[in-house]
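As structure tokens, one chain now follows by itself in the form predicted on its own.
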Amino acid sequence: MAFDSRRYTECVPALTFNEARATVLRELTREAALPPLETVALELAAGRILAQDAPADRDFPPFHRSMRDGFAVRAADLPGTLRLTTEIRAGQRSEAALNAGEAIEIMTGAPVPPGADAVVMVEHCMREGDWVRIGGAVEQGANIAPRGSEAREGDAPLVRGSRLDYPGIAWLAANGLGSVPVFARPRVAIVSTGDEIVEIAETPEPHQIRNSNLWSIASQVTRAGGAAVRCPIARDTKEHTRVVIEQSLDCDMLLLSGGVSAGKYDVVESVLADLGAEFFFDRVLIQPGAPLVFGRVRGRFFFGLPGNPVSGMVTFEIFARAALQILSGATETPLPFTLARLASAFRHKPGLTRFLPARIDQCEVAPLKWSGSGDIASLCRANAYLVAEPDHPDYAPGDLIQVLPL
């Protein structure tokens, strides 16, 4: 249920990780409109969301296809010595047919001739001039991909809402689609907040930091399929923060970095409330990233990401990425969790789901030393997040634990 942050107090419980993610998916699925369509050339389609099904334009394979180099035979003739009559290569049109007591040399990808019901691998045969000796039996259908066994004409293994990765591009190319309808990329406004922030080209004073969050979040937006819109820094006053937020609301989604904790100058929630925002949650039981805000203002969904860099990266990946994928037209938004065995014992304080920098090596995972949610360097050394469950404080060496690859 939505709430007004102006009346929000500590008596309102924070959501668990699973509750918060379910809230994001529910609200986006219920309210988000599909983006407009556009047509792009196939070479530009990788990573885009398909806007209509892509059915097969013919059977795949379009003929009974040999899966091995060898000899096309009748299974009933084996074992035995068979007379070779001809050869069929991949890409060759052939009128040859197979009769009893005969074999036809055949290459991988070539059409299996009528009369043949198996292909014997060349390694299992002994050729002697115009004869081939095959010492063992073979099952009917061996080493043959039947016509239509992969897809029938009209089948659509690639459907609307699919993200186009390299198998999808291969499918489109195999069906002769040099251009493809996709959903337009959502425009995502990114606003960093704080008086301590300077642009990356500036030399910061000792009390200042460069605006790295803008660039890291923009790269995450691009990687997730959105179009990043880099907005001016919002300073720590309600007046200036309101101006920057209002200017960003022509985009499809708003990501605010910083200004969402309980500090005196954390004004983001107050400004959003003054703009009539609906808040779905403003705290999640995770580390890093607990002070995460999610809501909607003037018809646009927004996330208030914590200002510490690693917190912002983590909360984007586990929450905002899913929202952006739905706005992009995607029908699936899974988190790619996997399991790995711990290289050493691990302990954490219960109560929070923790996403900690880690390295996976040959199916073993080890948490990395890090100095908290501002430690970008530790994340650069990581290739995964170790995911520690809130009710599982102690892990022994060799225990399976969830990880989220970077």
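Numbering follows the first chain given and starts at 1. Everything numeric in this text was worked out from a predicted model, so none of it was measured. Rigid core: the largest C-alpha set superposing within 1.5 Å between the two forms. What changes on going to the form predicted in complex with adenosine monophosphate:
- For Asp394, a C-alpha deviation of 2 angstroms or more is recorded between the two forms after rigid-core alignment.
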Contents of the next structure:
Amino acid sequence: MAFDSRRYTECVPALTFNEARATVLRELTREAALPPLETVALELAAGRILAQDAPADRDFPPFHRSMRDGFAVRAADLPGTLRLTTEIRAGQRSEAALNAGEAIEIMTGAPVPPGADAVVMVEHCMREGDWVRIGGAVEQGANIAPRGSEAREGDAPLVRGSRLDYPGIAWLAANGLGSVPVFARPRVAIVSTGDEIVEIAETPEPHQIRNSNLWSIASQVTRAGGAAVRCPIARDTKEHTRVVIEQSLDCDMLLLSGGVSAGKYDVVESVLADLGAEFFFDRVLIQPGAPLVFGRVRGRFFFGLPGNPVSGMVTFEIFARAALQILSGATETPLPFTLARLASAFRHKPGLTRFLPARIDQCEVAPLKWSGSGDIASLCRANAYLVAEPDHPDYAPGDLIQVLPL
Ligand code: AMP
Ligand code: MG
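Output the structure of the form predicted in complex with adenosine monophosphate; the preceding block shows the form predicted on its own.
Now the complete complex, all chains and molecules, led by this one.
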């Protein structure tokens, strides 16, 4: 293949989406060291990566728990009329036991008394004074969650490397943990490049562009579990870009925005090469985001994200996010693709994997109007990307298509 003099991975042709993603995962898994630990209060733990297994501190449930309001019985006594002896409420320590021919009124969440092997829902019983008539049979174990049936003491459904979300928070709380050990957030430097870029507090001249990428990428970094470090804008000269990149090298990962295409003033790759960078790829067969660069410089992984805002956001989500998750100590880096039916047709460019702004509702997805890689407004209206496959011809209404929720 003929290669461009501004490309640095001269022996690596443009990679497909799957090849590029596999490269990122392979390099990060091979090289990433685990971050240090810190302890956070449970209320601040959502989104963090758990640094130790969280074993059950007792059986779940801790006693044979009634799952219904009703009557505790012996299955063998039914159908029949049973003598009501007492009641057991949730939160009540009960010493009562059940004998043949008896029933005990019981509430949801209360411990099932010894001798009982089923609970019949109150709706299925007729109470007459001290007696209860139950017309149907019941299976042994009905409406009882046996002690330890969800987890045994010492079992760890939530392991080191899990990203804490509300189910994990529930588990930690259920085990009485008011603070938890998590991995420290990796520090991620964000360097925007471009002579036309101004900070958002400034009033741009008509030919200038506000530095929106700093803000979108920083929010993506935060959401993915990193600590965003905002660097000054690098101007489109090798000298200035080098100074800004060198100053960002104390971070754990570098995200550079812009300056990675084939333009005369796209100097990012050559500056990184001067700094001794190793490049794993610098072109991917995707749209938007084809000029994406991935490599390592002075022991730090970096991504050169394309400057076009949508390209930068998409390539962060599909590549840099996984890298950051691995650097954060996460053991899983899923891309939650799902399938949906297309609500309308659209023209495809075979050869590329395309990530197009779309709206998904239930199982149906519709592409949105977008004017290309700079169209932030279109992405604001979207709640998902349509993922058009490289070997697929044009798409028709009703076709099944992959979708990546935003
Ligand atoms: P580049 O990748 O540097 O060629 O930039 C591609 C397009 O993205 C140009 O139209 C830039 O003005 C725009 N762009 C580059 N950097 C940023 C940024 N930090 N924020 C918003 N737009 C940007
Ligand atoms: Mg530029």
